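Below sits a lone chain in C-alpha cells, taken as the form predicted alone.
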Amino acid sequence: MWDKTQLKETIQTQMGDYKLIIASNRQPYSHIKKGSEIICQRQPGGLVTALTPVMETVNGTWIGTGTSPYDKEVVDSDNKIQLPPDNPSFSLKRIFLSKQEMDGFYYGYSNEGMWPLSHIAYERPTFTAEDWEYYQKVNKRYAEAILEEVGKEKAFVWIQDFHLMLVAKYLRESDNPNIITSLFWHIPWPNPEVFGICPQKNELLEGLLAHDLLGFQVKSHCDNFFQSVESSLESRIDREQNVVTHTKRETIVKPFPISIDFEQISKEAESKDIEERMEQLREEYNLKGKKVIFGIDRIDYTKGIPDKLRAIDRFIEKRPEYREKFVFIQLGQVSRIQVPRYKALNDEINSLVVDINWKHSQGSWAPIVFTSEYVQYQDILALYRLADICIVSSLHDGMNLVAKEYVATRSDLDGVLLLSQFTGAARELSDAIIINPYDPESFAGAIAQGLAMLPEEKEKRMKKMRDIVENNNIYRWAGRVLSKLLNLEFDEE
C-alpha cells in the first residue's frame, strides 16, 4: 500500500536531482489579517486537499496566485515563503496579478468560459477576445516563473487544471530540454460537441498536447478528450497505448482518480481535540437528541446546493414525523462572487434557506443551518464525525473529495454517504446511496432511507468504502503519476 514513506523513498531514489514543481492557480495557503496579526490560513478545495500532503513529502516548489494584500507582505524578494507555517517543508512561490489580469484570466476566460463549458450544469459559457488575451498573458507569466525556478536543472513540472492549459506550450517554446511536463485535469472533460463551442479549441488542444503526460479523473474523460482531438486536429491516436501523436510529439493520456491522505484524516478525526469540538458543536447547534445531516461545498452552480435544499424541503413534506428530530447543516464557501451567476446563486441559496425554515420551523427548531463563513478544518472534521448522513449532490463533478473525506473520518463505521451519480467518486464508492440530484422525489426518499438504515447495514457499507479509499489514497495517486513520468526520458542533446 502506498503511503507517505513509500512516496518519499520512491522520489528520493528515482528522481535523483530532478526538481518537482507544481503550478496551479490556487495556492495552498493564504495570509489574512486578524486584529493586528497576519495569520496563515489553509485554503479549501479539492486541489489543495489532494496536493498539500504530496508537497509536504517531496520538498518541492508550488507556484500559485497570491490573492490577498497580506500574501505580498510575507514573501521574500523572490516572492517565496516556506510552508506549512508550523512545519515548513516546501516552498510557495506567489504570482501577483493586476485587477485586469484577474478579471480577464480568472473570472473571465477560466470561470465564465472553461468552467461552464466543462460541466453539464446548463450554464452557457462566455468567451471574449479580451479574456483570451489575458488568459494567454497569465499563462506566459506562469511559464516564466517556472523557467526562473528551474534554471538549468532538470525538473518535473506538474501543472494543475483548466487555468493553465497553455503553460507547457510556452515552456516548449523556451527550448529547455530539461523539463518534463504533466497536467492533471481536475474537472470533467466535455464531449466533442460541447468542447466545439470554444472559439480557441484548437489552440487549447495544442497547448495540452505540449505535455508529456495528461491525467484525467476517469476513463470517460480521457475518451472525450481523444474524441475532441480527433474532431479538431490532425493527429494519430493509439487508444491501446493511450498516446496521442501531434506534430511528431507524443502525449500519454491516462485516468488517475485523485484521492486524499486517508491515514492522516482518519487519525486526526479520532483525536481528543476533535471529540471535544464535537461536544461544543452539539451545544452550539443544539444537536443533542437529533439526527445530523451535513453538506459542505464551495458555492458553485455545479455543486447542486439548491437541489439539496429542495430535497430537504420535500423530505419534510413526505416524512413530517421527522420534524424537530434532525438538523441539516450546510457549509458553503462563497467564491467568484464577482461573476453575476455566482452572486445570483448565493442569493438563491439564502432565499431558499429562509423560505424552507419559515415553512417548517416549530418553536425553536429550524431544519436548516446554513453558513458561508470560513470554518476551521478541525470543525469540518468534527461535523463529519457528528453527521448521520453526509450529502454530496454535485450536478457534474470531476471527483469530489468531500465524499472521500467523510468516509476517512468514520473509523466508527457509522454514518451514511448520499452521493450523486454524476461524480467521479460514485464510480469508486458504490456502497454509498447513489442519488440523482435532479429528482427531488427520489432524493428525498434517499434521505429517509439513510436515516432509517440499520446499524449493521451502515457498518458493512462504510467498511467497504473505507477499504477502497485507504488503498487508493493520495500517495498512490501521486506515485502512479510520478512513476509514469519517471518512465519518460529527457531529450538531451
Given for the second form:
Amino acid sequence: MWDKTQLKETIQTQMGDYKLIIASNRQPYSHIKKGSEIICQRQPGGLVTALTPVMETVNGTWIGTGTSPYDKEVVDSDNKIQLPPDNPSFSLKRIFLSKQEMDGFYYGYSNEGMWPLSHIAYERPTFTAEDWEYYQKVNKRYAEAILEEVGKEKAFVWIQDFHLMLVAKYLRESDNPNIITSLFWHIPWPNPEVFGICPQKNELLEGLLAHDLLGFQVKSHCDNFFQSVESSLESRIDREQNVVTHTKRETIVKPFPISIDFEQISKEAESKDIEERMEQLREEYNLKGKKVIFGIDRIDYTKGIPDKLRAIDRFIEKRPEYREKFVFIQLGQVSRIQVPRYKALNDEINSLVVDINWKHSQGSWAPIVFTSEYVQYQDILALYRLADICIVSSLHDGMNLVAKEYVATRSDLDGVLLLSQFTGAARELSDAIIINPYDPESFAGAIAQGLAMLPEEKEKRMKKMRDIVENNNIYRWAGRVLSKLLNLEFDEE
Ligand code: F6P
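Form predicted alone already given; the form predicted in complex with ligand F6P follows:
Okay, now the whole complex, with that chain kicking things off.
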C-alpha cells in the first residue's frame, strides 16, 4: 500500500538532484483578514485536496495565483512563503495578476471557454480574441516564474489543469534542457467534434504535446484526446504504447485516476474533536432523531445542485411519510462569481431552496438547509460522519473527490453514497447507488432506497468502496505519475 513514507523515500532516492515544482492556477492556501488578524485559509476544490498532501510530503515549490490582497502582504521578495502555517514543509510562490489578466485568463478563456467546452452541461463556450491574448500572457508569466525557480538546475515541473495548457511550450523555448514536464488534466476531455469548436485548438494541442507526459482521469478522456489530435494535427499515435509523436517529440498519454489521502482523512474523522463537533452540529441543525442527507460542492453548473434540490422535492412528494424525519444539508463553496452563468446559478439555487422549503415545511421543520458561507474542514468531516446519505450529482465531472472523502470518513461502515454516473469516480465506486441526475424520478427513488438500506448491505458496500479508495490513494497516484515520468524501475505497470 502506498503511503507518505513510501512516496517520500521514492522521491528522495529516485529524483536525485531534480527539483519538484508544481504549477496550478489555484493556490493551496490564501491569506485573509479576520478581525485585526491575517489568517491562512485552505482553498476549496479537488486539485487542492489531492495535491496538498503530496506537496507536504515531497518538499517542493508550488506556484499558484494569489487571490486576496493579504496574500501579497505575507510573501517575501521572491513572492514566496513556507506552508502549511502549523508545519511548514513546502514553498508557495505566488503570482499576482492584474484585474485585466484575471478577467481575460481566468474568468474569460479558462472559465467561459475551456470549462464549458470540456463538460457536457449544455453551457455554450465563449472564446474571444482578447481573452486568448490574456491566456497566452498569463501562461508566459507562469513559465517565467517556473524558470526563475529552476535557474540552471534540473527540474521536474508538474503542471495542473486547463488553465495552463501553453506553459510547457514556453518552457521548451528556454535554454534549459534539463526540465522534464508533465500536465495532469483534472477535468473531462471533450470528444473531437466538441473540441473542434475551439478556435485555438491547434495551438492548445501543440502546447500540450510539448510535455513528456500527459495524465487524464480515465481512459475515455485519453481516447478523446487521441481523436482530437488525430483530427487536428500531423502526428503519429501509438495507442498500444500510449504515445503521441508530433514534430519528433514524444508525449506519453495515460489515465491516472486522482484520489485523496485516505488514511489521514479516515484517522482525522475518527478523532474526539470531530465527535464533539458532530454533537454540536446535531444541536445546531436540530438533527436529533432525523436522517441526515448531505451534499458539498463548489457552486458550479456542472455539479447538478439544482437537480439535487429537485430530487429532494420529488422525494418528499413521493414519500410524504418522510416529512420532518430528515434534513438535507447542502454546503456550497462560492466559485467564479464574476462569470454571469455562476451568478445566475447562485440565484437559481437560492430561489429553489426558498420554494421547496416553503412548499414542504411543517412547523419549525424545513427539508433543506443551504449555506454558501465558508465552513471549516473539521465541520465538513463531522457532517460527512453525520450523513446517512451523501449525494454527488454532477452532470459531468472528471473525478469528484467528495465521493472519495465521504467514503474515507466512514470507518463505521455506515452511510450510503449516491453517485452520479457521469463522474470519473463512478468507474471505481460501483458500490455506490449510481444515479442519473437528469432523471428526478429515479433520483428520488434512489434517495428512498438509500434511506431504507439495511445495515448489512450498507456495510458490505462501504467496505468495498473503502478498500478501493484506501488502495488507490493519493500517494499511489503521485507515485504512478512520477515513476512513469522518471522512467524508474518501480513503475507498477
Ligand atoms: O478540478 C477543476 C478545477 O478547476 C481545479 O483546477 C480547481 O482547483 C477547482 O476546479 C476549483 O476551481 P476554481 O479554482 O476555479 O475555484
